[in-house]
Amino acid sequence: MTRFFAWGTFLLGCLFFALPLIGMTEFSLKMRRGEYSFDAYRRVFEDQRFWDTFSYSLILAAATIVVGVLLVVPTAYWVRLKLPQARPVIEFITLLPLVIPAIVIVFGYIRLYNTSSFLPLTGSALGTDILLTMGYTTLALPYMYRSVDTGLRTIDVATLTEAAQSLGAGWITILSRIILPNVMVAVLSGAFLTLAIVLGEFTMAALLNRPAFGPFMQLLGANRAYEPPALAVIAFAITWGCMGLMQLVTRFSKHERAKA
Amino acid sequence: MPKQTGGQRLRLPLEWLGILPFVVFAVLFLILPTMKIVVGAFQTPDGGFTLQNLLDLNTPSIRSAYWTSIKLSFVTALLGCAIGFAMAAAVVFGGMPKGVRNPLVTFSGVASNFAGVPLAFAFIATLGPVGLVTVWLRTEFGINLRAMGFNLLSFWGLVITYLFFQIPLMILIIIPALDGLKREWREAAAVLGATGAQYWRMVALPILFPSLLGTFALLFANAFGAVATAFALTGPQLNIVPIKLFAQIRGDVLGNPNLGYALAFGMIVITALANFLYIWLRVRSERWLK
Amino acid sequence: MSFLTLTHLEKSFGANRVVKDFNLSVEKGEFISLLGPSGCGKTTVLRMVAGFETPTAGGITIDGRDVTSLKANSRNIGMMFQAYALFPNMTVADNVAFGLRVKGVPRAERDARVAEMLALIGLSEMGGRFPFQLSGGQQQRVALARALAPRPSVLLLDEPLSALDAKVRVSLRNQIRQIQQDLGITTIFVTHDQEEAMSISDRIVVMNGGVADQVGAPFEIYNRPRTKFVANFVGTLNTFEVRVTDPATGRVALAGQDLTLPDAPLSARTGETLTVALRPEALRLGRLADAEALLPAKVTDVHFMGSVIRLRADVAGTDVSLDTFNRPDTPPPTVGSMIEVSLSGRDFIQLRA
């Protein structure tokens, strides 16, 4: 009886998740009247703006990941090693982006860093790109911090540090040669999640007027019929790819550890 | 450690220096922007203190935007929690094969991040006027969703679309919590004569209550701040707060920049309230956990 | 008919037969231990009695009622678990009251019973605390009170002491036995600790590979183990090869000494060798008047354990272990010294494979 209900619930849920995926795939193939074709995809790939915005978002994602790692790894390490009393505060701050909507944060950016402010970041394209990168870092902060902090929990930070120090290593060496490799899996899973978030992000990029992938998709959606579902399929594939890589990294590391 | 007290006094501020980059980042890109909104909500255009911005929120249009947003967030959070919980419980306790669980978790990871613009496209292709399901129901069964009053670009259309990322988020968070329920608790309750329902009501749900509540608050905030999905689905005309704010930032549609601050401030207040409610209830319900 | 009977009980998980043709009759008020190594099926038997596992074959009756296909929540059983399993969201008093609450016992009666139970386990002051505020031993006492509060007909104990430290373990086990005897409640206790089983049981069932190898009182199990497995699992054994001289009267020879084994006639014939066993305390240091034989031995190891001194020695080419009591005026023998060991044929144990 329990099993019957369990299967029923599960299958109904699966149906709910499968239908939109089937729907968008089917629709994206219907561009040519009367037969299935990849015309919509060809159109998307022929569009120069697709490649421009996609590579722009990709570069921003890479920048976000670098900034995130440089920010989160030393901080999480330092808090574990020397400042456990700062932990609640840091954790609270890293969770704030889940509570404060992204649109509110970017609204603050626009008003705070306008051309007449102390830090006129929105005055130039590069400045805005930097601001957008910081915004994405903020959005990714909760996931990145938790991932790295959990990774640090599994290694004995204090002992590793003392051992490295007794061998004459400095802080930079300790962080880059000892700590980072040990939390690499956590960093990578945080990185792939960041990639997934940044590639599809719309609000911040749109409001800062940057040519990112998210606003491009929205623009196409407002003007075309068959390309949007093709884009949705592509976006879904990218998200799936990021998550798949995340799992792969975790599984690979477990395998490595099992061998050791 | 045999260190001198003088050195001790010097070390404390130095240690705090270690988190300086993080603090600077958080202040510049999280706290100051938020403060700017909060302060701006209480300022006149020339910088004086006023409550007029908040009072000006009290127009039928803005009131209805907040109300719709709150309803939308509440309903999707509630349904997301309920359905996500049912699916997670089915997989963890339903005696289903082990091979089901990992794919579900992986898929939930993907689906919870598959929000925004592409998600809207997927639902338009499925439940839109010429979407797969709409057409199929019409041609195979003669059911006309539109004639029955269903419209994807409406409140319930938005609810269904939001559930696509709300349910997986719930599944991701609640599966570990369900794993934390010990088999012995269920067995102890059973030998003491409790039925399955009594076990859930008196033991399992009270233990899960904090995680359920926390996830609910998270799902609420998640839906409340979502712009992209709604914007891509309906364009700028749907009257919910994030879309209104989006239009205001782009083109000052309210005709008063400081009213925009007040609008954003209202969003912070509501998500913060949801989270404080959660923390308060959690503290109350978790007396048994230090 | 016995109060609790298990007849031809079988349990398989897939192709794995965990319990095979298990039979047991327990009298009302009896304290029975299921003793065996992990994986011997003892816990599975207990879980079938509790109703958590359905037997593949066979039946269970409690007080004349067939409960084989009854759900766990209608068997009226009390149970203690290894990991306490107290409900963390309830106070001690609410935990104890749980069984009464789900049965719909009125408030006043419930409170009285909870107070009575808390007094029984000596935790009357702790009713308002949460489980995490208690020590392991206290938690397990609360678990006992919770199990007993609804007046169960049978009490099942699933290794309730193994998560506790040594001192608490001994005192709680004595407390459990005391309460069990006061209430006269039929009890099944699962453990892998032979000392624990022997110290509190009326009878012990030694299990091996899903089968009950031997059922008997602790004294009988220890001194007259029927199989090699039982003998080895319950205490330490020394084995000797002896040559049979007269099977009819049980006479054998060991290193030139004549001994008479119990349980004559012997299965072996004259001239054959027989493997027999002896508990360490049946080998006695020095020349004793009532002993049948006296053998020289060379001490190879000395373990001073307090009240008991355990020696290892070479007796007639066999490495043996022997126990002797500590005596304040006599220092233990030193390693390498020669000693004399007294032994009697009647203490020998003949083992089936």
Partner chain sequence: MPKQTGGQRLRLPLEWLGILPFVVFAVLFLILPTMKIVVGAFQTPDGGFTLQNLLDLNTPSIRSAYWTSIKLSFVTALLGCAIGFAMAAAVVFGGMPKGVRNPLVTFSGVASNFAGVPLAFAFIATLGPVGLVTVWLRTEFGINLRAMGFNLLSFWGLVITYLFFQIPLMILIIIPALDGLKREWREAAAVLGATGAQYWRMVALPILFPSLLGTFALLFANAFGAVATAFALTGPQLNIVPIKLFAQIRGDVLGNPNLGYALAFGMIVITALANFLYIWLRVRSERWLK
Second form
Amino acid sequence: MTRFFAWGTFLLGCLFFALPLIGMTEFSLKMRRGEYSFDAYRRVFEDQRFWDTFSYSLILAAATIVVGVLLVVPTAYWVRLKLPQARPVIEFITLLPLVIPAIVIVFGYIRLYNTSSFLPLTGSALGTDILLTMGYTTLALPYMYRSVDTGLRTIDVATLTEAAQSLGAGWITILSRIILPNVMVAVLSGAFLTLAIVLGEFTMAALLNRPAFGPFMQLLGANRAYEPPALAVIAFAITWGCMGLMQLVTRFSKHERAKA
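So that was the form predicted together with the partner chain. Now I'd like the form predicted alone, please.
Just this one chain is shown here; partners and other molecules are left out.
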């Protein structure tokens, strides 16, 4: 009876998530009256704004990943090696973006970095892009930090550090050539999650008036009927592709370790 209830709950959960996706996908294929077609997808791909916003978000995602790695890896490493008592404080700080709404964060950015402030980042396109990258880094911080911290738990940080220092390695060498390669799978997991967050984020990009993928999805949804579901299916496929790549990287790493 318990097994039947467990499987029933699992199937209900699958239906709860799958049925809206199936309905949305079917509707996106009905642009041509009386038959299924990929006309909506073709129109999305033919729209130059799709490629402009998608490439813009990809560039910002890459910048966000680089900034996140440079910020999180040294911090998590130092906390685990030298400051274990500070770990609860760091974890609390990294969880704040999940509690504070993105609209509050971006309004704080606009207030602090407007054209009349001491650092007028919103006064130029490059400055606004930098500000948006910092905002994306903040939103992705909980996921990147958890991924890297989990990766650091799987290795003996103290022993690796002592061995490297005994051979004359400096801190930059230890981080870049010893610690980072050992937690690369965890870093890639955080990177894929960051990519999914950046591609789907709307609030910050819209309020900072940048041509990102999230505002484009909202704009298309307000003016078209069949293209928005098609674009949602594409975005969903990209997100699940990131998750699949994360699983492949993890399995490949485990396979390589087993061979070693």
